[in-house]
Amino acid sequence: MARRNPCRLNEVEEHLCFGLAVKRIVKYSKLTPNSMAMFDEARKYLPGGVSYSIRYFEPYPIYVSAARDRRIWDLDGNEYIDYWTGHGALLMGHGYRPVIEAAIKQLKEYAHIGFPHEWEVKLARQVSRMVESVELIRFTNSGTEAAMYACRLARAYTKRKFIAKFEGGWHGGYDCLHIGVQPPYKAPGSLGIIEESLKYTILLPFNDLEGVWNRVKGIELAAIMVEPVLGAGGAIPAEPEFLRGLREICDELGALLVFDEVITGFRLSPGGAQRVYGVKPDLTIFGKILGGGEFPAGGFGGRADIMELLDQIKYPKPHERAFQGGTYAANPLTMRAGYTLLKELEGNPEIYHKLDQLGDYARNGLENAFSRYGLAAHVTGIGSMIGLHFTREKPRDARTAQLGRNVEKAKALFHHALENGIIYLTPEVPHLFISAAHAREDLDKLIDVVEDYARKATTP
């Protein structure tokens, strides 16, 4: 006889469910009509009604009018605490004074111009200051941008063809990038990627050094890219070992180690993920928190041996160096507004212990929520990033977490969060970001939010 799902709904649960979800629905459209207008003409203009797929949740997203420190208000006035916060980007809430002044200040001189300017300059001496690994740093538009140019100079440098990526590990959109974000792992993560761009790359388990090894030794491999703590997969750290040997496997095959600090640069710590391990790559890429977390932003950077195949001077015949440019890459605006960021944060570590203490404090309460009720449900995350499980093991990789979840609780407690005023994305695999606006108390409503959640779906 066939074993049951543990995770899968059975009929009279479906059916629980199904009338529940109904019943949000009314109660959603009844709290946000313009929401649901904009959508609808949303929907004329935009595929899916939307910019980015994962901003989308039924039965339609909110609109947002005005946001500030840690809350936004949505086109029909309702007020929710924020823990998205634009992707993670925004470190120090909503609307940071001194970004936003230095911002406005910028475009009164001149917003976009086409030529070097000083806010580049010390922009990379920043990050240069800030991050032990990286020498030299060039600046892109978005971290999509950062991991392909990245993936490009790995090669170039190595004159290798193969890029090893892991389950559960976002890189953006790039063709080679994309594939193994979610299950089926081996199935691309987009029609339009022809099998001959996935060619060079090779799937990884995470945190399983001995299962990296088996599938990358005997290889000629480029670089190996990884997020020090998996971001869609959901806030799942490396384990301390697992990176450094990462490092040890890379120096043995005579690859990079490229780091994607998109996420975790300059959050876990001024000098990213890779301070707080004690971990050096060859290559890092950014984003978000390099713009101040206000405008876009894309950067990667590393050893300059590595770097100078991008110097024009030093290899002034285009088949010579490795390309990497852009019409807007270091714009004015992103790079003043970052270095005003950067140099707030290396000069005030009490952010960081703010929101290192904050994250601790929010992931020991939900976790004693979900067990207090005896719900199958687990917490990750380290420093100010969260996740939340719906499983029945902790989960240390993507599989466990994305194989054995329960999708219905956690669209359920989404929308739970959303009715008591709390948002955050997505609602399928539930990650939050802690900003240093944020405040205890939006903690403890957080907190008592996911335990009358956690109370309601295990009572008979």
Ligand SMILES: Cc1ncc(COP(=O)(O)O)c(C=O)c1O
Given for the second form:
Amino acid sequence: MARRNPCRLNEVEEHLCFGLAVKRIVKYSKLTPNSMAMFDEARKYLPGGVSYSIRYFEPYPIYVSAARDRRIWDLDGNEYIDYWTGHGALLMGHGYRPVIEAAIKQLKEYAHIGFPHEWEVKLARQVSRMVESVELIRFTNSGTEAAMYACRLARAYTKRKFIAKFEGGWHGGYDCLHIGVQPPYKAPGSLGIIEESLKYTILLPFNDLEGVWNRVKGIELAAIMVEPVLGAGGAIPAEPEFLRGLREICDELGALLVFDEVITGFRLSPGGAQRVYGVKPDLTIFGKILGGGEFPAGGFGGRADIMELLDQIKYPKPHERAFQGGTYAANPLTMRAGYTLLKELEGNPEIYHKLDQLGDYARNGLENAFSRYGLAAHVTGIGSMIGLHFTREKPRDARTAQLGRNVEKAKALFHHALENGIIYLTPEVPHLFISAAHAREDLDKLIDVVEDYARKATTP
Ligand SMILES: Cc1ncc(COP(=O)(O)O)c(C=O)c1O
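Okay, that was the form predicted alone. Show me the form predicted together with this ligand next.
Everything in the complex follows now, all chains and molecules, and the chain you saw is the first one.
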């Protein structure tokens, strides 16, 4: 007799789920009529009604009208505790006063000027004080741009073509890195990415040094790009020996090690994940918190002998140097906001102590909530990053995060949380960011709501 996969729903369960889903939609639409109307309008002008597909959830997203600290409010006045916190950018919560006030002061002086200014110098100095591997840095407006320029620089410096990235790793929408984020891993992550753009991209298995070595040995590799903690992949941390091993592999091959710290930078410690893991990359890319969390931000930095390839004084002829730039590169608002926040983070180890404590407390509580009711679900993460997985085993890479994955349960939990005033993204791959504005009582509420879901999901 064929054994039933415990992670699949049978017909009766599917029927019940359908009934529940309908009830849920009716309830949601009664609570959020203004968001529903706004979404109808949005669909007329924005494809899919949003500016980033990840922000959509079924049947339509809430439209936010106010945000403060750890809370947001929608157009209908519903209040939510927010664990999405601006794609993980808002380390201090929404509208952190020192950052907002710095931006207001800057607006009164000048916003966009397109000339060098003091705040880019201050922020660059501040980053290199905090992140040991960064000797020189250039600023962009997004993590995507930073990743793109870092790839180009790595290729320019090594005079090699191949870039390796990991299954489950997300570095933004740049063509040569936009593959292997979700299954099927070998397919480009978007229409319009031509084969040739991916010809020199190698996909690697996360947390598997032997697998990495087998794929890269003998290859003229320019760089390995890695998130020290898979973010969009579900908050799955690298094992410490894994990052140390990548360092050794890169040294052996003469390739650059690039850390994508767009999420982990200034979140896991003032010196980023590289300080926590004690591994020094050649280049690092940043975003999110770099700009104070409230403004578009990106940057890439690292060893001076590599970054110097961008130096127009040392290399006056454009074709002899690597290019980076842009109208709003190092925009003063972002630079001043970022400098204000980073300076504060540098002098406040207790912020990280609090974030780590809250993270541990939440992970413990959530694990207990699942195990108390025997629900096949697992909690991953480190520091203030949390991943929830309805999988057979606790994931340690992108592949195990797919094993026996029950997306319907993940979505049901998402809607249960939403109905109970808690929001995070995404419904399918829940990854939550705790901010310094969250308190233990918020996490108690999160744990209670998850436990309530676990109870209902396992009660016949
Ligand atoms: C790890 C990582 N790298 C790069 C990016 C791209 O950054 P951005 O959205 O600012 O382009 C993201 C965005 O979420 C990210 O999480």
